[in-house]
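Given next, in structure tokens, is a single chain: the form predicted alone.
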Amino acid sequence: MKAEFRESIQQALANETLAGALGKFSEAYRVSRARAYEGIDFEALRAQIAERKGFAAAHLEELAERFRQSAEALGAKVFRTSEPAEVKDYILRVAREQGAQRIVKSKSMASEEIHLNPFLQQAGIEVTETDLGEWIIQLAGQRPSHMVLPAIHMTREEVAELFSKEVHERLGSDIPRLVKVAREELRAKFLNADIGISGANIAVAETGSLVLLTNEGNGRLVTTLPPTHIAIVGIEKLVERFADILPIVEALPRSATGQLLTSYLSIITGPAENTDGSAKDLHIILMDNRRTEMAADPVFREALQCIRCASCLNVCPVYRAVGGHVFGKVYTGGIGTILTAWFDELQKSDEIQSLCIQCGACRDYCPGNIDIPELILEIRRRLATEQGLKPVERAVFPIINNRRVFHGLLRAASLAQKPFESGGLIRHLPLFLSGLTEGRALPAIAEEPFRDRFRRIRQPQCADKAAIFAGCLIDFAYPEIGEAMVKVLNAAGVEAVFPEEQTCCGAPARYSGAYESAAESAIANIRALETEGVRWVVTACPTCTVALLKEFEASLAATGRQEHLEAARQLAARVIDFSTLAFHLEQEGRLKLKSEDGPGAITYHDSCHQKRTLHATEEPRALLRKAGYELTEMFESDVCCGMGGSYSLKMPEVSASLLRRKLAHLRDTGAEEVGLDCPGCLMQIRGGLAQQGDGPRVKHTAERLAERLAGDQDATAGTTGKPRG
């Protein structure tokens, strides 16, 4: 990564004004949006626009094609061009057929993909933004930092500053008196202006229609008052028919801002009356710019489903810690660093990339059904493919391939700790190291790891018989973990076994595109996991469930080893999270905990993937209640915490900013316990509070359990029976 990127995430983390506008925002939004979205099915909302986005991206060529014959039988031009340049000549020459020397803008994030106003303004013509947040920041020089609201990051003062030289007058920040300025100042642009440029939400091959959302009167004047109208639309906002806008008008509002609409719905179908009488001169670029290719690609063409409703920057964590000018390009967040691989090219994508932490709050918020992490994931691969991995990961991830070696080099690093270790956490550490324990202590490696305590566990030998996936972190830094896992299944009537060819899931490879490393993980662990008599393989890690359900089956598929998909399947239907699997043993009656004299008051941090990905969030809460705790839910549970696996390490200044946040939620809840269900979120969070110095209690819902096993099953489980061997 490079030091100017580094620098710029620094200096957006330190920016209080940055964090509390984003920060209000995002809050606010969660809230208005649910509203927003009462009485509707939003699966089945998204479903039909996923079909209908589907169905133009399969079929772009035709409708291309029918919009072109639709839109000139009612008088338009229509311009189909691939290439950018293109775009920018046509315009220019219709400027100056027409002797047009002012243009108006309604905002258009294909004009922004371009760079059209700088390439007009060299030629001579005056450019003027009239989307308030648009015009701001052409005033201020910059680009925007969000799709929808593209001046989010700056406050009432620095538009103040802005406004003031403009009109030459000494404003204040009232935003009355400053909306107020923007009126006036605006009016006679659009009077006077000889073209309007706008955009599109949707393109409609049907009636050659054009279908516009906004929130601001400025649309429909650069649409209608000045004598020509150019509008330039990406193709990929091309829908079949007319009735098919329906669920996207439906949505996008909702979903963009948390409104039941926008303000303006404008469909212009056809060239509109000057007021003179004559036909308005209509214009259409219909551009390309690489849609068609993206189309085409079976992994990519999903993008193209995106409405421009931004909520995926409105729920990333990190978009929220960095703001749009870090985390993009033109487009930002999640589906900007798509776009911009595709739009611009994939080395352009390779920074922003980096900031994703794989969390999946976009993907169940996106309205097109889109899977940006997925993606994203892609975006990795074929980097990896095309550069390399990166040096440390050409060195790291054939060693964690290596079972011997890696586990080797844990157990070596378990006594190298020792200067630095201290009741089981590592505080600091020396010289280019000492970042990794920015705002969070470690785990240290335990001298024992859970497979060699597992050998010394005697069971009750059982009918039933589970075989435990510990993965790294509690294999070789929480094995108490793993003990308390044992001790909960024995008393609910299930052996445990543990494959000791088991290794790391390959998790890490797979997140940082080496697909080939994450096949090799899985290949090794498919054989080791083919364990006859075992009904279950259970996991207290989400990453590594989520790995064994569906990862193996993808790295193995997108690397080419057909051979081993059918056993990646057929483990994987034999795979389940700890918490679900306890929870149907205690609903079968057969794991009984005690209720009475809880421990008080606990608090529940849903990791990403248990919550996004296995969808198994009540699960540990009932558990929890019927152990007699009182749950408090924390504001934000579902947010991620800033671990997101290897990211931590590769992005600690995000993760800390992320933790920060994370942590001052858990102290506002007051309760004394936190209850998780994955052992990252646990380093992070119990690492977080001990550098803190106090706080809370952090445990595994496993030990949790555990603790609170009824009598009978709690003085047997996990202690008799014959030893393992």
Contents of the next structure:
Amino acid sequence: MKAEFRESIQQALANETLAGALGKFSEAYRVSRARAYEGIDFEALRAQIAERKGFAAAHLEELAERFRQSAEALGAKVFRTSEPAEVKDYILRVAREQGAQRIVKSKSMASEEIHLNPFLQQAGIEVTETDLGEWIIQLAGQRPSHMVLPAIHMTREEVAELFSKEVHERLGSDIPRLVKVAREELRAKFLNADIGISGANIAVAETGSLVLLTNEGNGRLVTTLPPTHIAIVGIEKLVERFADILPIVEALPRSATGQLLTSYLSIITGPAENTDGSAKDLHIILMDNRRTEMAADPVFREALQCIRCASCLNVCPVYRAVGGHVFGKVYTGGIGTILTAWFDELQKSDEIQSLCIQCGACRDYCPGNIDIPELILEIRRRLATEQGLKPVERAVFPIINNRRVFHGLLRAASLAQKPFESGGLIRHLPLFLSGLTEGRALPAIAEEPFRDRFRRIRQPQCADKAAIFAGCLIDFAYPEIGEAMVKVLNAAGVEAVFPEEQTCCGAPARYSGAYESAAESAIANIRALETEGVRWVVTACPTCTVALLKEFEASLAATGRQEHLEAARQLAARVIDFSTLAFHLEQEGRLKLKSEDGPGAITYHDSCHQKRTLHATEEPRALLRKAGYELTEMFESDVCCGMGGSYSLKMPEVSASLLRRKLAHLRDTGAEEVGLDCPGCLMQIRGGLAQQGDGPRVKHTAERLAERLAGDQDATAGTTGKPRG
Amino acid sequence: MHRVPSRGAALEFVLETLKQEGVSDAPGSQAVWVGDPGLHPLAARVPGLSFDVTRERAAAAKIGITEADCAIAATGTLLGDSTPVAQRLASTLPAIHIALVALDSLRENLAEALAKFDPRRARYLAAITGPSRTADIERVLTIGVHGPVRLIIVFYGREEASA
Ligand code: SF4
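Would you mind giving the form predicted together with the partner chain, to go alongside the form predicted alone above?
Zooming out: every chain and molecule, the one shown earlier first.
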């Protein structure tokens, strides 16, 4: 990572204006969006959008041609090109032919993508952005920091400063007054302009229609007052039928700004009347710029389903912390990372893709139903394939793949760490080996890993057996969670087995784009877990659960290891997370919890994978209630704590910023106990609280249940470090 | 939003509003009205009111009056064929936009409303939902950017009239 990038992140994190604005916005956004979607089946709606946009992406050439015919039949001029340079030349040619001096623009990301404004200005043409936010950005000589709210990073004082210069008058920072100034200044520009340039939110092949959604009314003026209208349309805006605009118009304002509909929706089909009675000189530029290539890519085609609502920015905990400028490009946030990798080039996304913590929040909100985190992983994978892994990773992943060496090293580390143990912080274990922990508290590795302790646990013999997949963190850092699992399972009449050959689930490799290593881990673990007579494979680490459940298969498929797919599926069919299993056992009456003399108030943190991939956050809550806890929910319980495995090592500043928010929210509840289901989050949150001094106790659900087993004399004493029997 | 029993009452309402808003010949106080020829004699009664909607007049006017083809209940939206440029001028440039709409043109949602039009004929279909707005400075909602600061909708007649 280059120093400038790191610096830009640090600057952004230190910018309090930015943090305040983005923090407040993201909180308000969730509320207004939820209200706007009341009574609407979002899943059905986005499935419809994904289907229609997906269809269009698969038929781009056909639809572009059909659009051209439809629009030309009505008198529009349609120009298709894949080259950004040709777009610019075409516009300049039109301008020259008309002797145009002044151009007004309404918002068009496509024009920003090709840097149109500087090009036209160099040719001596005045270009004015008329969307208020875009105009502010233009006056400031900056780049938009958000796709929908370009100037969200600026204060009213900064805007007043800019406008004052523009109108040569000292302006105060009263917002309505500033807006009025903009209205007057830009009104004159509208009335004097020779050409209006717009984008389009949707282009309909069937009818040749352009659909524009705006709130300010500038879209209407740009397309009405100047005699010439040029629309620059990325070809991913095409849809097949006129009726296809309906689901998009239903979702876009709701997802973008929490509105049911924008103030203005204009559907332009061919040239309409000009103010002098002539017909509009209408030019529509269908711009490709690698979109066709994207459509031909089986993985990335999905990204063309984007309707540019920016929800993926609004709900991104990292975007909220750093803002849009660190992305360094026109398109920001999760989808921006993907678009940059394509419209610019893959290499350009190398740094910004590392901002993604893989929490998956955006996936739940995307009206295009795009699996943004997965596409970012794919970028990682391709970067790793093209450029090779980072030196550290190159050194570490082979070690992890050799279980004996890896585990040997972990044991050695446990002996070596003695003097540094006090911080008690552990980061993702595999990378701990890499020396990346420099400058941070060294992890405390358990003196005796769970795999060794397990041998000494005396268990009842039961008909039902569950294999425990511990994962590195529980095995080597929090063996007490493993012991608690055994205790709870036993109490419910389930015997635990521990297949010794199990090793790292491969998540660190996968999330670094090293799919080969991830696939190797998958194969080793599939073999290790092929235990006869075992009903479940249970894990208490959601990252591991997701790996076993979904990612083994995906990594194997992505690396062409078809022969292992069936075994991966068979394993997945038996995999279950601890809390879900315990919940079922409790429901069946096999697991009995003590609900009287409750231990008091608890607040529960939703781990990203537990919530968004496993959808299993009601189960632990129900269990905790049964175990006598009083649940008090914290604000934003499902926002990422900033751990993200090795992310916290690679992006320590961002991770710390996310953690600070999380800690504040959980402290606000006043609860003495924090519940969670992920050893990674446990490490992050417990570590953060420890650094701040005293705070609530953080424990895994397995530990809490083990302490609250009905009829267990020993229940409240806990199980830490104590071999049973 | 206002509701009156008949079209006649709607016209009365408009004239009353013009009076209250001080519409006159003075610059910046005029009004433009996109209406059928039957209405044009009204111009003689109201100084500053014109039915000849040009770019210059609309830009200088305080009030613009149009009739919408239909309204949409779900979103509080007016929808109309704005291919004639006067429609767009009168509904965008003045600070106040008054829109008359027949109650029996009310549709449940956008899909039903759009079904009334053939986009190849109606070349500029325009939907309007509230006044012009922005939240681009510190996300503070501010009304009246490039379009009207106020939108007055006058519903007239009865729902599902038998006409
Ligand atoms: S990727 Fe999805 S959430 Fe992000 S801008 Fe596009 S449609 Fe919206």
